[in-house]
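Coming up is one lone chain in structure tokens, specifically the form predicted on its own.
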Amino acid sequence: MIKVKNLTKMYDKGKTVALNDVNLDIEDGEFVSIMGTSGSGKSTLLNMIGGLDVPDAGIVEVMGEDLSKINLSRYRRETVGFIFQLHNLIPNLTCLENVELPLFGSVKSFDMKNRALDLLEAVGLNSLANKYPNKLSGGQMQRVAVARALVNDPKVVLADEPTGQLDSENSELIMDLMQEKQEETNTTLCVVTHDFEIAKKAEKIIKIKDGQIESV
């Protein structure tokens, strides 16, 4: 599903090497966690896979396609679902409207409202569909973010510290939701985390140190 070949990414005009000749394979439907200290390159790797940033050298292939040769906007809209540490909900949109957002412009055939409501029900928030984010708790907002990431039926879900701002109870709930949906739909799930309790839920733990794969 995901193949990373000799991937290198530098910042500050080459002074900072975030990723250094990284090679990695992630299978279709696999749940992997990516661990490493702050600045190790784990979030940069996730951004490369998600098409949010482009490498200085090397190749990222997803579903057999080289990301440097495709329309990244369409790829992000139709193939990938993103979940971030900060939920990134749009404050002037309701929960329902936030979840519907990725469906605008999609070539996939969805009844937008019903699809979004189904996902809100799946994360236990259908009763809050018309509430605005400022009326929700942190755990509820992150559940909306999970629903939004899944609404377009992505083949790949990328989660960057999705439980970093949550207490242990909500962290467990969010991870259970993500894992349940991953298993139901055979989605490839990549979770960046510093929490070993979260990481060990995955089928495979990838450890990054100083921009290189330390172990898989």
Second form
Amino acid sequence: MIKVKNLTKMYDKGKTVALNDVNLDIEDGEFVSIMGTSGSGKSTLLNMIGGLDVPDAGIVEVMGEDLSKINLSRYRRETVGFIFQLHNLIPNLTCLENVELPLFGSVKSFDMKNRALDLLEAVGLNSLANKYPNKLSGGQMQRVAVARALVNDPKVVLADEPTGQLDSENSELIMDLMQEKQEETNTTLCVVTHDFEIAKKAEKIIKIKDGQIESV
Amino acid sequence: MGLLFFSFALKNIFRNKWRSTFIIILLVIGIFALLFSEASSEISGNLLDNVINESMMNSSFGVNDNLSSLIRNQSLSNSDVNSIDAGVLANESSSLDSINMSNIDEYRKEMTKGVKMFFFYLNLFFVFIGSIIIMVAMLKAVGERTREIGVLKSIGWTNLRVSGLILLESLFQLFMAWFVVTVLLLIFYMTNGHTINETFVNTLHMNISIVYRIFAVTFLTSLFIPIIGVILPLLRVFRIKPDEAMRY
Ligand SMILES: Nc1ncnc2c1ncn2[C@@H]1O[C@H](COP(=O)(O)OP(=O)(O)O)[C@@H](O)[C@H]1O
Ligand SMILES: [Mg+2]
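Write the structure block of the form predicted together with its partner chain for the protein whose form predicted on its own appears above.
After this comes the whole thing, all chains and molecules, with the earlier chain placed first.
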């Protein structure tokens, strides 16, 4: 379960309040979507939950563990899978190697490769395993990014506008992939989106405005 | 797992040919600068040995003391030199002569040590300058990859691992620079080998082992260039938060 208590995050030395005293509970295995206008603090909230940055005040607890008390890179490596608006693949590595990256250091290289290939197959791209990202279409790159996010069997999958750069057909494909995996493995899935069509697939819609939760 | 790490580093080098070429050229220049300062240190130490040897010979036979006065001019207050002169003036006493010999010997050692010291600092200076140039190049290269570093950190790579990758890359580049330097020197040797033998071994009485030492010292010293050169870029890796890095 994800528990957010009195979370506040400021930027520019307090001039910008990105999140203001946010409280939020997300159940295990739940699929929630986070909506709000641009600049309302959606990404900031997701980054705090994913341990990409630390809050100025308040607590984020994931599966009973306070993020301020644990090793964040290990948490990111073992517990979370992140998907960004821009696929953020490493251009110098092939798709397969990109998917292997999160396993690095925790899994033997032979298993790494098999595991990565399994996931590429799951997103339907095993034929492109040895291609470099610049040879792929936007939708394909995002599917590789989904494979990379899921390769370490995360308990929590966080997606920040994963379909923001995609046409509706590819958006649908990516969402189906993520939802399918979420149901299959009972992971918690949080998707930030502008698109109501996508948001309404979720069990719960969280609306955020000016750094505060407007409605759940 | 180590394999991917290595191939990652190599791919970053080979898939960014211009950047790598630029850094390797800088390294090659740095290594040659080190080589020259190291070689000058050895050669001048050797030359000095020969000069003083000669002057000692001449003085003790009383034929010509130009060289010993030349040494005296260089350090007027040096009591050793005064005693050498005293010895030269009173060169009929053989017991005094043997004292002079040991004085001159000491003096020569001092002088050689001084010259080598000077070149040691010159060497440090080259390491320093070389490091700064590489640091600027690396800072730029790491700066370009800020986003990538953010991605790696966001998928759980530790600062240590990301830094290791960057350090490994610059070490690979150093190996390539060594390779280039070695090839250039070999080409130079094959086309001018005879002259080198003449100059170094015959004229300067340099032992071939000294030549090897020059190369060993140069290559060892040059190891510090990329290590010092990546310190600042690595600090950046440690400081930046993944979400911030990905906004680039
Ligand atoms: N790293 C940062 N530095 C400065 N300001 C930031 C940073 N990240 C976010 N902000 C600011 O915080 C507010 C919320 O941003 P964000 O969470 O990205 O919004 P959203 O994802 O909902 O569009 C915005 O005003 C934004 O300008
Ligand atoms: Mg955003």
